[in-house]
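Just the one chain here, laid out as structure tokens, in the form predicted together with its partner chain.
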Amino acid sequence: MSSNRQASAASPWRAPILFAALAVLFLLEGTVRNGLFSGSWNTALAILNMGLISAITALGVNMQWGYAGLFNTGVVGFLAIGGLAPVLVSLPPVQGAWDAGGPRLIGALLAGLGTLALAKIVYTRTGRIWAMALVLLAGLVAYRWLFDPAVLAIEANDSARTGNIGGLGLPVLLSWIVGGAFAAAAAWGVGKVALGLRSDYLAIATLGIGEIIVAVLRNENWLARGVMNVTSIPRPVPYEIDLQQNPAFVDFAARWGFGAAEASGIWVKLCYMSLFLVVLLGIILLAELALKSPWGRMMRAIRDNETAAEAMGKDVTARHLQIFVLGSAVIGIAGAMMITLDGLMAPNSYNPLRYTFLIWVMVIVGGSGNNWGSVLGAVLIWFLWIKAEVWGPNLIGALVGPLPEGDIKAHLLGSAPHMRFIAMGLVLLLVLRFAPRGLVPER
């Protein structure tokens, strides 16, 4: 079996080893200019924030997938579902929004859920369907009594400008764990449901569910404008036009011989790049503890043969529920952190391709089951992605140089955008060839 193949290539400092050549890469990127990079400290360190942010998420579903074997392709959905919590935190409380239709907005929240909980108990004590359909009918009647009028009314206030509820006013950093909490109410109530299938099945179900999250961010405009955008979300750090304006931090720009625009936008970076990695160790720290001890080793036995695990007296349906739980509610907190990074919410924004997808590339890539292993993919995909924009479109151009002039040549110039692509997957497969279990594979 070629598993135990790699595994015992693999020497203990593999990691450090590709840890710094990753380190390597961001180095060269913040100082070296040519056709591969930029050169520009700006755009290394905005490229590794993000990095980092995808590190957290793909550290998410590295559990759910590389602890528990779940295979959870709604990633997108649980982002987006943390990226509402800054909106709905931080932002300033909408004038007359919660007059227009605040209570009764609750009311009929309450009625939603109260609705559920009582069918629930109807089936449970009854064990009729169709005491619980009329249980939900009713209830769903109910709600839109309720729910439907509440909505109008917020949406109809200012709806130009705003037309939603409007936010708490709270510091954003708390958004942060009020993310991670929607997330895991969401993967909950998910998982209450969907468990109970496996693999490809629950993939599927879960990518339904992450297009239901992300459809309902689109459409409910009461939420968070929908569609229209959320703008402007408050930031944990300093502006880079207050840095500017400040005298002091022109002076200490200048001694390190920066401008001070290009300054201001390193310090910011540098303050986002410090709150992200004080999560992201943070959330490592707990989860190499708990993998180290039994816990981790049941999670490893019921990846392995659920039947045996049951057998065994695991309860394997709890403990997916838990661990499902806990994946999405860190990426419920990565997808806060991204949100407050941009100061956007777009709805739109939200595609499997890029927020599923590519994570799922970043956990595979970096070796499934293995945290170190998550961040690395994670740091080093992006990097890829975004540099792929460039290297992309220069690779044509060198492949093309020596072509006669003409429309051939013409039209692959035109179409250099895309080889971003086919510089990604080149890059993908080239990766996996090499390591065909990770980078850095799990022990």
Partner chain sequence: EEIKMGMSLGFTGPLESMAPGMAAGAEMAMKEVSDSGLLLDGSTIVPVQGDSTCIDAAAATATVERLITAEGVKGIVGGMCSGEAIASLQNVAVPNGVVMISPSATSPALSTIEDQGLFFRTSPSDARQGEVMAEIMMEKGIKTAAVTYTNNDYGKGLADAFAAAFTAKGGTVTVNSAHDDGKADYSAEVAALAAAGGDALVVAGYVDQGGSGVVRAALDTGAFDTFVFPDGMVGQALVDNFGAEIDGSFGQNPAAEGEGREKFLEMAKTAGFDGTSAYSAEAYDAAALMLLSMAAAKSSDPNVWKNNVMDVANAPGEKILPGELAKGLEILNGGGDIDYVGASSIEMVGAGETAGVYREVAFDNGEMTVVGYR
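Right, the form predicted together with its partner chain is done; let's see the coordinates for the form predicted alone.
If you are looking for partners or other molecules, they are not here, because only the chain is given.
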């Protein structure tokens, strides 16, 4: 009993201590140069910025899993569809693309949506599957008749440089909101189909939908150039080259003991960090208010015992759909932020291991159900993920140094880059063994 009281008394200090330790790691990364740390503020801030985006993604997953117990294995898909928003919103329009096939493309999309709506109405009123099937078949013919020529015309328009529909030329920050809306719309469609099923079916459905979204982005060149990628996505912050050519900035950097090139990189990363922190803290504020409201208590009651909540008159499926859409919207915002930071839309880079499994490791290690725990887990795991690529080869090199030259030593040295996967698995196992509820567990 006394040990439980001591643990409870110490628990309020756990999160501050862990966040302070994490801050020390970043300070070491920025100031100490040895075999473990780079001694570069550019590197430290680059890791931190991606860690903040990962924290927003982890918050979205935590809403779904920690609040409602929904197992979303398609995180990569919702990140990808959110990442499409900067391409369609912030890039300038492609000259001639709209005239080539834009109206026909819009007509095809409207025909597809109208077909689905009409099929539902027909089935609701008649109850006949064959009637619904006829509507869907006719709608598919109309859709393809409009869609295929439009796509061919758009992709043929200046195919060497563009070959896609282009964007609207709007501010890139607006695309973050649009990315959340894209992911929310996709989640609504998935949820209407899958959330009435058992949790394992939801996991299978989201896994499949995530891969379908990524496959569409890879193959539909008219949308975002497919595997040819989209570059030069506009920034919400200055460009390094502009800062380096600004005499006032060069003088400012010199007063702090930095060269213009190094200082410009640090300044740009600090600007990104400020934007990411505003978004992250805003989402945490809203999430905490929601979690402590009657709605949040209801969601946790549904998570803990769906049968009892349903017996109390709660619409479990509707609430699951609600939180699934909200969590996916947050993931979509993170996806748009990620593309903005990279300045590149590359569909082939969406790897489920990186963008689904690693995000789940972040949530589990941090503590599912706790928003601050998800943030801690995300930044910590991303830091370890990046540094393991450096620490792994150094560790393997030290261990196999005494061995004689040969195939075994060469194989071990060649396998060193894979140490990051072993490290993530080891961290996950240690946390599950010694802190099964995470580093900062839910109260």
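Just so it is clear, the structure is predicted and the values come from calculations on it, not from any experiment. Residue numbers count along the first chain shown, from 1. For clarity, a rigid core is taken as the largest C-alpha set superposing within 1.5 Å between two forms.
- Once the cores line up, the CA of residue 415 ends up 2 angstroms or more apart between the two forms.
- Residue 25 is not among the residues whose C-alpha shifts by 2 Å or more between the two forms once the rigid core is aligned; its shift stays under 2 Å.
- Put the two forms on the same core and the Cα of residue 425 is off by 2 Å or more between the two forms.
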